[in-house]
Every structure is written in structure tokens, then in C-alpha cells.
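Okay, so here's just one chain, in C-alpha cells, the form predicted alone.
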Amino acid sequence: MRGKIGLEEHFAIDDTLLDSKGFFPEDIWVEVRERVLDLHGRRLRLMDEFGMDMMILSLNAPAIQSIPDAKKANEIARKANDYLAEAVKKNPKRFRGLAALPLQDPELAAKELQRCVKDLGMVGALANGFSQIGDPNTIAYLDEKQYWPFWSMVADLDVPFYLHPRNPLPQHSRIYEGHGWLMGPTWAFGQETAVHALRLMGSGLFDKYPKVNIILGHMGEGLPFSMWRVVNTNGWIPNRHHYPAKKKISEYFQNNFYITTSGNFHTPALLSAMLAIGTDRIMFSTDWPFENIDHAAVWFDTATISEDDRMKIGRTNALKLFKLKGS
């Protein structure tokens, strides 16, 4: 399929570039380093070799909610989005840019959107996941009621927010100890971010402010395949769940949340995903530059779904969420 738009798609600058050295092997390193930094090279051949279209561009992991100092990550934000909206213009028929925030700072977080919405012409934001709030063991999840504000801008601004996997702190690890495999995209990520998105459902967010949407990766973080379960455990207990939400979860993972193929690319999570969360809020992603451009769309190309499914998922979905202008 030509025309595929990606939205998890990532890029460094010199201040964060080193937050993804970690993840990877020190001989995988340098293959990491050259992708993570390049923009209107190697990216827009392979882009341009698999059919994509547009990326919409996003600061790596854990960068800006890695930084305790709510002053400091405002001006790495900032000086990241200044980065991202010039290489934007270099080539804005093929890239687009979310914003980088400072959520140590709800009232700074939400200038900084506005300002990058406002001004910058990016298209929304992306954070990874919590954030280390003054000292690096104190942490804070955007459900948590000071960041209801700065939703509020959100919602004002009518822009979607990608929430991003994080690992949790090392003293939140135990149960990963002896088997560091388990970190990162393996499993962590999608343990942590799953439970991020629950919170945010269960909190009532959704019922101040059901304009907001919010996207998770990597299929759903397992929660296309988890809804029932989270929804109906113990079913024959009456008013067995208790939280401040008003609808069951599962209408607010249906009404206000999307996901995307990154790092994923298996067709019976696809049709699973499919089938829990409706075509229409499934969209493509490759996870460049940690996954490869290559297997998301060769993977996705030749997915046994619909055709109309396939342009739904691949272009049309991001370019009505994002209120992109097609060819």
C-alpha cells in the first residue's frame, strides 16, 4: 500500500539522544545512534522505498519526563520542539511533529502545547508515561487531579495525545529482577502504559472532558485482548468495581482511545484489536527508529484484512484524527 501515515515515529537531539542508549547492545549502539538522529536522509528513502507517506515525529524515551527539574524540562522541551518544527518545515508534505511537555508542571505543560499547537503547527503531543516530579523517586500519573487542567487545554485544542511506554522506576522493578529481559518493549512497557491508560479511564477524566482522545502503541498494550476480563471479572458480584468513572471501561477504551500497529506486527492481534476497538480507531506505525520500516510494511501490506480496512488503518484514520490534508 503507497500513502501509509506513521505516528509513532521518533527522532533525538544531543540532550536526550543517550536516554535510548540502554535499550540496546553496545555494538547495536551505533546502528541506533545514526537511525535515532537522522531525519531527511535514510528515513525518507526507506520511507520512501515502503510506501509511506508522512510521519508524524516524536521525541525518544524517557527524554523530557526523565528530567525531576520542572525548569529544566521546560527547556529541553522547548528547545526540542524548536528542533522538530524547523525540520518540519524543511519537508512538511512528509512530516508532521508532536509535542515534547514538561508534565513535572501541569500550568508549563500546557503553555508549552499550546504554544507548539498555537504557534508551531504541530498536530498534538506524546508523553512517556509518568513523570519524575523534583527528585527522581517522585513520581506523577496524568490521572492524578493536577493534571485536570492541563487536559483541559487538551480538550481545548482539540488535539490527540500519544501516551508513550516508560520503564518503571528500578524500586517499582522487583518482579522484572534476575530477568532484565523482561524490561523495556518486551514486556515493562506494555505492563506500565496499559495500567496508565486504565487509571485514565477509571478516573472520570473522560466524563469532564469525552472530547479527548488518547493513543496507545503496540496494538493496545494488551488491552484489546484484556477489556472483557478488566470489565466483567466477578461478574455475578454486584457493583464489584469501584472508581469515580461513570461508564464501564470499556466504553472509554471505544470512545476515546486509538491505537496504532508500532512494534507489532502480528495479524491475529490485528484482528483482535480489530474486533475490540473497531476499525476506525486503529492506525498504522512502524516505531522507527527502534523497529524496522520494512517489517511494519511489509507486514501490514499484506495483512489478511479488507482492502478498505488496510486504507482505513494505514492512511485515512490518521489523516481524520490529526486533520491532516490528503493527496
Second form
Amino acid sequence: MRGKIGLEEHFAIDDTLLDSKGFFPEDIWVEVRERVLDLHGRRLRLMDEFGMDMMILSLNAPAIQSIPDAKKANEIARKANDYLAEAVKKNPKRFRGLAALPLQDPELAAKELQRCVKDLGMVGALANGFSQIGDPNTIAYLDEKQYWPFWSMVADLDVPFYLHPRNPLPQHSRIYEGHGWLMGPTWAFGQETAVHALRLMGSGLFDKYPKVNIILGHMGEGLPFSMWRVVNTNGWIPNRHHYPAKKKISEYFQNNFYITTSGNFHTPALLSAMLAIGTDRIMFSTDWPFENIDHAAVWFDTATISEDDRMKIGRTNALKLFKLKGS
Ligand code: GRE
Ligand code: ZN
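Could you drop in the structure for the form predicted in complex with 2,6-dihydroxybenzoic acid (GRE)? We only have the form predicted alone so far.
Following is the full complex, with the preceding chain placed first.
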């Protein structure tokens, strides 16, 4: 189909570029480096060729979330956001932006989000999981109480928040020791991000801020497949689950979450996700430059779903969620 919109589509600036390097062999890095730094060249040509009308761009990972010093994190985030705003200004028909945020300091993050949305015209934010704060070994997850005023700002601005993966810290990765191939997008990214998302659901955050919308990539990081079990495990035991939130976990998943197809171009997974979260909450994405636009587009354009669903997932769901005007 023509007119597809992608919303997990990355770029890098010099300060964050090397964060992506370790995921790839040296010879492949030459290619990835070129892809991630490019905005207006090959990226647009591929978008044209494979029917992508628009990319909603975001910074690479873990980038800002891995800068322990809050002041420095804020500085680099502002630099990346200014750069992104310029890129969007240069080609507003084809690009929009998601803000990078210094979540080391929730107040600074809220201020930067406000600046990005109000002054720079960004349509949401993207964060790469937990933030390292003060020192590299101290981390915080976004359900923790210090972040609730930040979420109040997200609710007020009424913009979606993309929870993007990062790897767990080495000291939390004993299970992967000797099995490094499971790190990153193969498995550890999804595991880390799914648990982070479940923490948000169980925390009560969405009872207080029911308008907050979280987007997950990679077909929901396994959650569509696992949600029944999360809710119903040991169903014969009364009051089995204890968490601060008021409702069933699946209700938050269905009311406060959206998912994208980034890096998960598999029809059985898509069909299962359509049953679990509904067609209205799934959106096309590629995960360029770490995945290929052609792989994503050729799969999606021919996937065995109805044309009506293809149009929703490929385009109109994103237009609605980000309040974009379709041309
Ligand atoms: C991503 O952002 O999704 C990503 C990386 C690094 C390697 C693979 C990948 O940041 O999908
Ligand atoms: Zn990504």
C-alpha cells in the first residue's frame, strides 16, 4: 500500500551514534552508521520506493537514558531535539518527531517535553527504558513515584509516549551470561521492555492518568501472546494477584497501550496481536535503520489481512493517535 506511516524510525547525532555500534559486527557497522546518520537521502528514497509517506523520527538507543548526569542528559537531549526539529522543518510532509527526554530528572524531562511539543511541534516522546541516574549503576523505572508529576505533564499535553527497548545492565544480566546472542533485539530488549510495561500497568498510573497512551514496538514485546496468562494464572486461587492498580492488567493493556510492527514482520504474530489488543491499536513501523524498510513493507503490503485493516494499521491509526492531517 502507499501512504504508510512508521513510528519507530531512528536517527543519531554524533553524541549518541556510538551507542548503536556495539550491536553490530565491524563490517556491518559501516552500513548502519551511514543509515542512522542519513535523514534526507537514502531514507527518503527507500520511503518513496516502498510506499512510506511518513516517518515519525526518534533518537537511537539507549542514548539519553544512559547518561547518568542529569545536566548532561538534558543538554544532549535538547541538542538532539533541536536537530530533529530542523529535520522535520526541512521536510514536514515526510517527517515528524518524538522528543528525547532527560528522565534522570523528571522535572527537567517534563519541561523538555513541553518545549518539544509546544515550541518545536513534536508529536510525542520516545524513551529507551529505564534511566541511569547519578552513577551508571543506579537506575529508575518509569512507574516509580518520582515520575508521576512527569506523567501528569504527558497527560496534559495529550501526546503518546513510546517505550523503546534497551538492554538490562550487565549486573542484571546473569541469565544471559555465556549466551550473548540473546542480548539486544533477539530477546533481552523484549524481556526488559515487557516487564517495564507490566510495571506501568500494575502501578496504578493509568487509574490516576487514564489518558496516558504508551506505545510498544516489536508487536508488543510478547505481551499480546502473554496477556491471558498474566491475568489468569492460578485462576482457581481467590485474590491471587496483588498490585496497586484497580483493574485487571489486560484492561490497561487494551485501553492505554498501542503496539507497532517494528522489527517483527510475521503474520501469525500480527493476527494474534489483532485478537489480543484490536486492530485499532496496532500501527506499522519498520525500526529503520536497524531493520530494513523493504522487509517491513513487502511483508506488510502482502500480509493476509483485510484491506480495511491494512489501511488502519498502515496509516489511519497513526493519523488519529498523533492528530496528523492526511494529505
Ligand atoms: C532498536 O533500536 O530497535 C535497535 C537497536 C540496536 C540494535 C537493533 C535494534 O537500538 O533493533
Ligand atoms: Zn528501535
